[in-house]
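Take a look at this single chain in structure tokens; it is the form predicted on its own.
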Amino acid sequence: MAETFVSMRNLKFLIYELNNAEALCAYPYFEEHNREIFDLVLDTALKMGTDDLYPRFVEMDREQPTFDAGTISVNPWLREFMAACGEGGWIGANAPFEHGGQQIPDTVMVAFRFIFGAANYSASAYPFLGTGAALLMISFASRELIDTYVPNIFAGKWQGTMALTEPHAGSSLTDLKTTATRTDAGYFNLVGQKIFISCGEHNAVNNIVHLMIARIEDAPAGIKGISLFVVPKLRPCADGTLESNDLICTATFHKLGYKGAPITQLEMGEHGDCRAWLVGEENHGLSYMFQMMNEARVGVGAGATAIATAAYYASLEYTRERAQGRPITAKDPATPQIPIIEHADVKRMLLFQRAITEGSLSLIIYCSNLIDRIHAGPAEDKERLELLLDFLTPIAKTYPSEMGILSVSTGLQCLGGYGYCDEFPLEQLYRDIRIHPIHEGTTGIQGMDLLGRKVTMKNGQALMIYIEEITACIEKAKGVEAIAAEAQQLEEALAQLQQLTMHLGGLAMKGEIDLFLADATLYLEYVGIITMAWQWLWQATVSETALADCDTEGDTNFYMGKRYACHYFFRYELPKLQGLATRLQQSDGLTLSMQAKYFED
């Protein structure tokens, strides 16, 4: 097992040197905090990750949850872990003071969760699913519901979940069938099924609280008729006890990876007594749920980045220690073998991993900083920042997820045959990361969201803000000799993006919507590469300035590493845009004209 799974030096570079998290403390909402507090939060995450989560990384994979008569038993340590997260205030750390939170910026808390995810992704899911559910209630639920459920979730006593998916519908929420019937007692009766609910049942807590979407019996058809409900496994009684809420777990799914956290199937209302409490207004549930879903999508990107980062450091450690072969120019077979990190192709593989992981983490922290500035910053900046965050969300979810798989695979390749064996963590990390392109909306859904919604929203304003942000970065980089060529490359790629978008937009204007969206996933891939190039140009710009003032070898090596990773991305990854551009320009509808029957043997 590798001893290192994250770089605190890199985290603090991204948080402080790039995103200037200390500036958030000037906002009244964050004014009680400072860098010392932020560092304490990060150091605590590293200690918990190192002492508690990482030692159970393999154990939770091999001794996965067991299902018996509606109950799921998980690793016994998880009850201690949930209690520790509650006692430390980590589940509700970025919630308002008035709700028991600490108002820690999301910029810092996403790094906290990233450290947990790199140490043990399965374990990290339990507390932070609760964070999302509780924050959603704080935003939209009644005070009574908040007071009943949020303190117990934040204390780690109750689990919070998000329950959307149904067996017959998958991602098609239009076809939602779970039904809520009105009563005169202040609650609804619910009947239906949900599947793929993360941590939807387990014995590490005393209760499970589901944020669940359903259709009220007389609601409009389609997504306009979706409402949001709080649906506990056990409902609280007036005397403080808990009683069954006619909600049972009927199955748990056996998975490729991410085995330490159960994914469940739920059935509600078998006996006609599953009570559900409405959150907010009727038929507004999808808009409420999208707050949690969008945060969860950035969280999925963070989780994928965390797993890929752990794989990078495992492969980096191995390549430093593994001696094999000699320099290509060495003629004497009697000379000592060299560490494989000295071979050019191994350095290429390590640079690929670093480019993906550190570029992805840069984007995740940037998005989290946008969330903080939207929440606490000047009102006049809010709309612009919200549009930018909306545009970046499908990219922040997808690029780390899809490319993270390739990054972990490359790490496995660095180890050769050992990487394929469970003696080293790469094979588990490879399995664990595969869920991320599926979690919270598949890559295809993210592509249609980006091209079909985000590019066109408000007459293209979000896209224009995105372009303006990248252009500002390019202008700064042009004045830095070491990366001026990269600045020029990105400027040309950005111009090409605008041309491609106009071409595709022309199809939409002609009413050819199917053709417009046929290759939306490729468009997302294209924009993902542009976005990573932007993040790397930004990192390199800051690093080049810092290099001029370095007074230690360690700092010099760190910033030089950033320079080379940026060069790598622009010379190896950015050229991939040309193939994507060629395909997107053609728009010949090949996949539309292909008939299902042609797939027959």
Contents of the next structure:
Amino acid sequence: MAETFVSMRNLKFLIYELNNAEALCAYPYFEEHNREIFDLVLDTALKMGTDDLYPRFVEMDREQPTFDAGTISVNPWLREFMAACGEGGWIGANAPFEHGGQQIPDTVMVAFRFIFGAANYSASAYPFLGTGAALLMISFASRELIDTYVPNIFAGKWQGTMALTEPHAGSSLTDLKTTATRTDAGYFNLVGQKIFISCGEHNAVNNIVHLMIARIEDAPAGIKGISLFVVPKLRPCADGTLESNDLICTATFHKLGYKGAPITQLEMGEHGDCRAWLVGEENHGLSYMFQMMNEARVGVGAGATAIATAAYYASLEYTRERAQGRPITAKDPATPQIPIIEHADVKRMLLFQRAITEGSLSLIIYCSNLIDRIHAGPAEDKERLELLLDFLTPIAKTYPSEMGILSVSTGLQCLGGYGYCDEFPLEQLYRDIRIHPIHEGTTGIQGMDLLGRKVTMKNGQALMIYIEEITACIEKAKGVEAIAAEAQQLEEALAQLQQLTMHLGGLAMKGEIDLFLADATLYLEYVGIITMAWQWLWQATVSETALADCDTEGDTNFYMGKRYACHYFFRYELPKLQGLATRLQQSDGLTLSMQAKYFED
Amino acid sequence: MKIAVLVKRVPDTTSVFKIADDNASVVTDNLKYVMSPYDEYAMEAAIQLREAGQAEEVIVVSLGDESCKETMRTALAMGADSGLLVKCDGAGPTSRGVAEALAAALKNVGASLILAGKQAVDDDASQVAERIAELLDCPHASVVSRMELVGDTLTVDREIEGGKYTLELPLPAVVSIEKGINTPRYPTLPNIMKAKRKAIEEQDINALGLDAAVLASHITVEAMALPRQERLTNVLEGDNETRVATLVKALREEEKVL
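Based on the form predicted on its own presented above, generate the structure block for the form predicted in complex with the partner chain.
Below: every chain and molecule of the assembly, starting with the one above.
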């Protein structure tokens, strides 16, 4: 196994040098914190990741959870791990003090979760699924529900989940069928099925608490009739004991990767006795759920980045040690072979991975920093930052997920035949990362979200804010010699983005909505590349300033590495915009006119 | 009872080490520093004694410059109550110098039990605890893998080749701890938050009547070299059954690949 799976140097560069996390401590909400605390949090994550999670990375893949009569048995260490996360305060770390949290900024906690994810993505899913569920309850549930469930989730004793998908309703939540019937006893009776519920059943905790969406019997059709419920596997009785809630796990799925965490099928109300407690108001469920979903989507981007980062370091380590071949100009076979990292094409593959992973991580930490500033910063900034975060969310979910797959694949390629074998972690990482463009909204859904919703909302304000932020970055970079040309390139790309968006918007104005959205995924890819170019230009601007005052070899190498990765992105990845732009401007509706029957034979 | 735990800030052994141009020191730029791992076991042992009601206070003690506070905060986040940093800037003291400075500071601490890791993982000298015991005229046990306190008597197991000694020590005593005595806890977030408010007292070595130059003067490092990387060859002997069993054992226990 490779020794390194993350770079703390890079993580701290992004957290402190770029996003100035210490400035958050000036806000009253974060005033109990300082950099020393943040560093201790990150060091603890690395220590737990190194000592506990990483050593079980392979084992949890090879020894998958087993299903037997409604129960799923997982790696026995996970019970200990959940307890450690609970006792350590990590599950509720960013919750308010009054709910047992420590109000740690998301900027830091996303890095914590990233470290866990790079060490062992499957293991990292268990505690932090609970975080999302508990924070959702804190935002919208009654005090009684919060007091009953949240402390147990934060303690790692109960697992929290998010239960949306049904067998016939995945991306199309409009069509979900799980039904809640009113009773006079303060709860609803639930009947239905859910599938693909991560950690929806397992024996590392004493109870599972689902934050589940369902339709109340007389609710309006469509998404306006969706409500959110707390549905436990075991329901707490007045005397403190737990009793069955008529919610059973009927199956687990056998997956390509991410095998250490079970994905389950659930059946509610087989005996008419599955109780569900309403969260907030009736028929507002989807908007509540989307509070968690938006952060979950940034979390998916973080998870993909984490896996791709582990792959990058594994391939980097290998290419430094593996001697193979000689310089192209060396003709004498008696000369010693050189480490493959010396070959230009191998350096290209490493630079590609670095450009993808560090660019993605930069965006993830930036988005988390936005979450913190929205939550705790000045009220007058809130709306602007919310719009920006809304705009960036589908990008932060998709770019790291889609490009992360290519990045891991390139890492695997660096190892040649060994990369394809399970003696090295690359083949597992390649399988593990594949879920990310699928869960929490597929890439297709994200494309439509970006173009159909985010670009057009509030008369295009979110897009304008996005452009303003990038323009401000470009202006700063123009004065930095090493990246002035890149600043110019991004300025031109941004102008093209506006022109393309006008073109597509024109289709929508003419009522050609199908055509407008037909290539939304390509538009998302296009905006993803621009967003990465922005993040790289920003990193390079900060790096170049630091480089000027740098007096150690280690720092010089680090910042020079940033310069090269930035140049790589602009010279190898940014030109891809042209192909996408060509296609997006054609708008000939090829995929619309293609008929299903033409796919026969 | 008060327990003092000696903690050393050392480079993480997973760091990439380079020898400096003087050929007699290590390049310290960009090294990541951690608490010496054996000291973590000592910290945990102290906290467990306090949690068992056998000690009232755990004080973490370190010697070095301001940067040591980072490591001491980790100890405070594990659960130590307070810290004492013996400030010593400039050239690093030798093991003897460290022991002299710490012993001088510890005289004012009033600890009945002084715990330390069995050695620090940077120089592996394994001298400081032993020297402190001598300077404070206390009994000392090293490489301790079990410890039990009854009244003022400490019973310890001391690891030796192929077995163990069981020793009794009257307090005050100095004990250096072997790994495996416990499982050091991770800092918890509530304790990390509390650590911020815990005091780290500073004591300058000059105020103890000591001189940094003298403390650093006992040893001169003439040259350093990185270990040569060689293939480790191990020829298995015996019949096939024995050789297979030995190989499986080695793969499982030494290489940890099975």
